[in-house]
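Below you'll find only one chain, the form predicted on its own, shown as structure tokens.
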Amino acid sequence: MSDQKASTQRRVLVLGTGGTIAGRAASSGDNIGYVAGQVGVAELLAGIEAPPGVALEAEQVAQVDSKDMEFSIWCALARRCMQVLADPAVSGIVITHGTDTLEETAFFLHSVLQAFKPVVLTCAMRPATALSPDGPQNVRDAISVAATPDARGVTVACAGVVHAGRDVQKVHTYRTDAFSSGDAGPVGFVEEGEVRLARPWPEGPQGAHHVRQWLSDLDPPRVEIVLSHAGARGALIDALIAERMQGAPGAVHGLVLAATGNGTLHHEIEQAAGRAQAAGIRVVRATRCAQGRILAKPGDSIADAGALSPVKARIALQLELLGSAGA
């Protein structure tokens, strides 16, 4: 290849942590009976042709079922991803992942990155060895993204749909596009490699947090999830709020309540958060609602995550409490 030919190649680089788009199953008809993680990024690559003027390159960082998704990859993903936003050379960041956890990640990445490139996540609802596999596909839309010129922020691309990673949520069980960007609506659509955007690039949050300060393999601050129902009570809160006060290693730090339509609790889990407040632990209130947003009243005691779902206000929680430590 000419000097002149390599310069002007878009350079994408594809990052690999598992899930089903890297699964296999003993039969090609069986899409739900697979072990995930076992495809690595490099062969789901094999197969795939880069679009004219992108040049790939690959590289493992976890290879796991998304499910169990931790932390400490979040950590490794965010440092490459740094490393690399900052590199000229390269265009854009592709990342393969499961679905289950998808939403978090993204969430987290667009927390903590300032992604003046675009970094793309992308899946699959059926593992590699399916009778007719989407990771593929994904993977090559997620790298016409990637590869975009002016593109920019988190993105996840699934069935031919870009999500921003901020507003992304897993809405099915099985379909192959199983995701939304909910009242948000899609940032835009790729159609045979090329990118139809629907409203303007994702931004980072202003005064994103300066991961280099914190990202290491250290736990992270605790926040759990608790769901108000019907019949719900707070003895969960309480056990929470006791390991607290006895000081147990990796006591909770944080509390987010998966609650009823704008905001609302049970009363027990309102009275007990209460308790977990008086505690010093904090606690934020996001809905169960697929859509919508919490609307403040006045006088509320139990600050509210906005239009976040649970999980990723959970993360949001836990990224304040990291903030709070490192000033």
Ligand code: SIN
Contents of the next structure:
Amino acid sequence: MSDQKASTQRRVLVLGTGGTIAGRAASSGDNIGYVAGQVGVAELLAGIEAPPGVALEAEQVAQVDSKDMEFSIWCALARRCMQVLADPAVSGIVITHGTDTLEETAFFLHSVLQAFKPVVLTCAMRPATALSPDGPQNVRDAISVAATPDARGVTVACAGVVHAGRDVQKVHTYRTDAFSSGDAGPVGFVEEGEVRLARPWPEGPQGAHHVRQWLSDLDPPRVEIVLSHAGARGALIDALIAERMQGAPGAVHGLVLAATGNGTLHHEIEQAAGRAQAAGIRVVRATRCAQGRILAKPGDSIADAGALSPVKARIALQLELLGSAGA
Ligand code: SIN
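Show the same protein again, this time as the form predicted in complex with succinic acid (SIN) rather than the form predicted on its own.
Expanding to the full complex; the earlier chain stays at the top.
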């Protein structure tokens, strides 16, 4: 390779974490009876031609079914991303991931990284062994996003659509186009290796550095999600309060209430939430609705998470609790 060619080549690092994209089934006709997280990321890349001028490198960070995602894997991923973001020789990062908790990992990375280069998560709804797997095209699209010169922020590339890590949500159990950006709309589209932007690249949060020192394998503060629904009772919340009052190891520090509509709660849940707050537990409301945000009202006694879904509000509260512990 000539020196000139080497200097114009864009390096993209592909980090593997498992998922259906790395899944194997006994038969090519089986799109659901597979085991996720079986094929290594280097093997996944072997069948994919890099876009012109792009050099690919692969690294396995984890190999899990993303339903089993853990904070320790997020920390390992975030630490590796930080090293690579600081390396001027690398243009962007792709992360292969299961679809089931992809929105949580994307939101976590969005919250802790200053991603002035692209960090692009991608996935598949069909295993690598499928008759017509969707993974290879998704990976190819994610690489195109990661190699786009002005791209930045944490995004997700799936089924030709680029979503912001903050907004993306899995909305379908089976279709290959399983993700939506909700009201925010997609960041753009990947068409034949070219990115067509629909809105500006997402900015990472400023001031997230207070959390980075906590990116270790320590257990994060425990934050639970409790759903408000017809006939709900406060017994689960009272059990969590009791653990906390007994000083049980790993007792809850925060509670996200998955609220109805514009952040409303069954009165039994609301009363129990008041008891939790009195016991020193941080309580936040996040809407159960797939779209929209909670509009705050004067006199609200429990903070709301705006447009964040309950799973994302849980991560935001964990990071906030980590931040205040480190302040
Ligand atoms: C997973 O989330 O790891 C399994 C399901 C999928 O990737 O679609």
